[in-house]
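A lone chain, given as structure tokens: the form predicted on its own.
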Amino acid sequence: MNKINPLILMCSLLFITSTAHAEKITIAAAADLKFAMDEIAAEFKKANPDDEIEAIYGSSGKFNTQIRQGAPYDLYFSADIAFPRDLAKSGLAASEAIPYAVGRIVLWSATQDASTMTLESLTDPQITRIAIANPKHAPYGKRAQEALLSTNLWDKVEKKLIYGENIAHTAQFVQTGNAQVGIIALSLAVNPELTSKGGYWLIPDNFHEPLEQGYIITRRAADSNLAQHFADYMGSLPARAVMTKYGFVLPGEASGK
């Protein structure tokens, strides 16, 4: 009989030991999070290399109905509060929705000083394609307009706008040329990709009602305990610099602008 080397046998028993604690779970994130999820996710990889965590980015708003659906999502993280409260409401959330940051918008081109620009400048003639987020479920696009309606000049650019799917949808539009400027999230335009190729006017916050932003841990993934790890994790020294490097003001914390 073939006896069993003692050290092959205790490796294989901590490599078990190991896998059989991995998880893995899926973040339904709103865009403007694209840079600072993946960052903070790679982060909390290290730390816990067996598992793995899937991001997928995109509008708030439908990611809202996929999961009313059924979507298979563990963490919904969303550029409006409201979705998730209602998701909470209805009795699809494991916890409370609770607030993460609160989001600013911006002007932004990549072929014109946007630094130096109003909203008021996008009345200039010379200007002819504007890009915003659509209002109807992205909750950027929302502030857009309302910053725009704020200001009585909606009614003198709503001929130029184009509507992205979601916030990075609308900010490629600008980036391609597809719109001479865009109003985007400060957390894309802070990005080293997008300031190399131009700079960004913040829109004062009084113009538009808050972007409040929160998350929940979903329905599904009552039972995950990475889901919970890295809901805790959000709220570490660590994931809170990365979400302020973004632009993202933190609960508690006032904007300075």
The other form holds:
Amino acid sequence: MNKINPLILMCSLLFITSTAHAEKITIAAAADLKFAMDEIAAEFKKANPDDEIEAIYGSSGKFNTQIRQGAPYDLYFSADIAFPRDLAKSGLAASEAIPYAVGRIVLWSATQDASTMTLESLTDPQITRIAIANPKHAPYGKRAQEALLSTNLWDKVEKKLIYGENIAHTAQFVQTGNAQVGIIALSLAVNPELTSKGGYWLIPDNFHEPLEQGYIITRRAADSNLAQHFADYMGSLPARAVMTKYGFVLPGEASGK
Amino acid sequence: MHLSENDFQAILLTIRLASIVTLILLVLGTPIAWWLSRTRSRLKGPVGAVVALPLVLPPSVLGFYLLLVMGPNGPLGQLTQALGIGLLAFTFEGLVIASVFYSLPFMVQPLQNAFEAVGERPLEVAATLRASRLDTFFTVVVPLALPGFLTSSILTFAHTVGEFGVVLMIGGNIPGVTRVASVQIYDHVEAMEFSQAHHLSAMMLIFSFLVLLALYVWRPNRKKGT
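Output the structure of the form predicted in complex with the partner chain; the preceding block shows the form predicted on its own.
Let's see the whole complex now, leading with the same chain.
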């Protein structure tokens, strides 16, 4: 054994990893995608074991602000297509804003069966805390607010509302029982961990503006093959199947419910 | 600098929260600090460590456990429900309790140092004059440790004003109830209302600087005085 061997080994390892064009991308995804995107990324990795995909979940509004400030995200999946559209308009995107799904909101409770509820049930004095996402910057919160406004319930329930930072944070308020009921994303409510705790009631989609969701490849990922590859994968059958499983209505498909 | 009505509401709420927490901690923290400064008990180490925990714990840990403890299945949640108060999460009272935990070391540690600095001698003198222990504490220890009380009160107040993570976890962002200034700034930033965020942030910056300036400027005077 020669003393120089480890060094050569290291250098050649570096060389190998860089030539095997293994790439890494970071995805900023709206919190409603938490379960669906984890599953899609895992499937994608099975087919592309060399590539690395990191998904971060949060409020769409926050990611929008962060990307404007140069955050290192390669793909941005927003719960509201308006955000990626604005980014594309500002020249911060390497693709158009592409619609990938339409989201739905539901009433969900961890302590009672929400499937027998309607929005009117929220005026029940027994219910003292209702969690929604912050309408100021979370798309799901905005739609929840619209649904309550269009049914003339907003004024009656506003005092009971508590605001989550994003839709997953909102679900967590309900999951811990600190809020008896919440308006959350269908895609979160269908997760086994949540359905085991209590049913949900699908809020009719004519109560609010559509939750048209869209993504972009960000400007910094303009040359990333992996980012493009993953974006293409989102339109593939396996990825669409996962999205459907989590209650998303896909572009080009009629609403199933 | 123009602030919206919501901003004012958030500032007033923050001041109210910090004032109440400081008063509560003065009452709770003083005996703890006194005991820590005088005891030879083996419990001194563990108690001191527990008091100091919020210094190193991420606020998310504190917030997470408080959310569980205050929830309907948590011990505190079951107690408050049995008492007919309801659940504490997302209430101002809940924030007060969380902040008392969060700011505890900022009250206790400076006080403990001040009490230790008083030393045994004044206490012995007071004892020979037949002063009761309570009497000694209020007529001898408190005046001598007054700068310590001032420091710990200012630090507790300022630290509560600076609280963010815990409030985000258990507050629920309710205007006028749990939406404090730090959360209001966060909301402004997320909604890209940068100028509003600037106004509030600048106020916080100036406030924090003045607090620290006061602490640093007063310190040498105190030394000269004693």
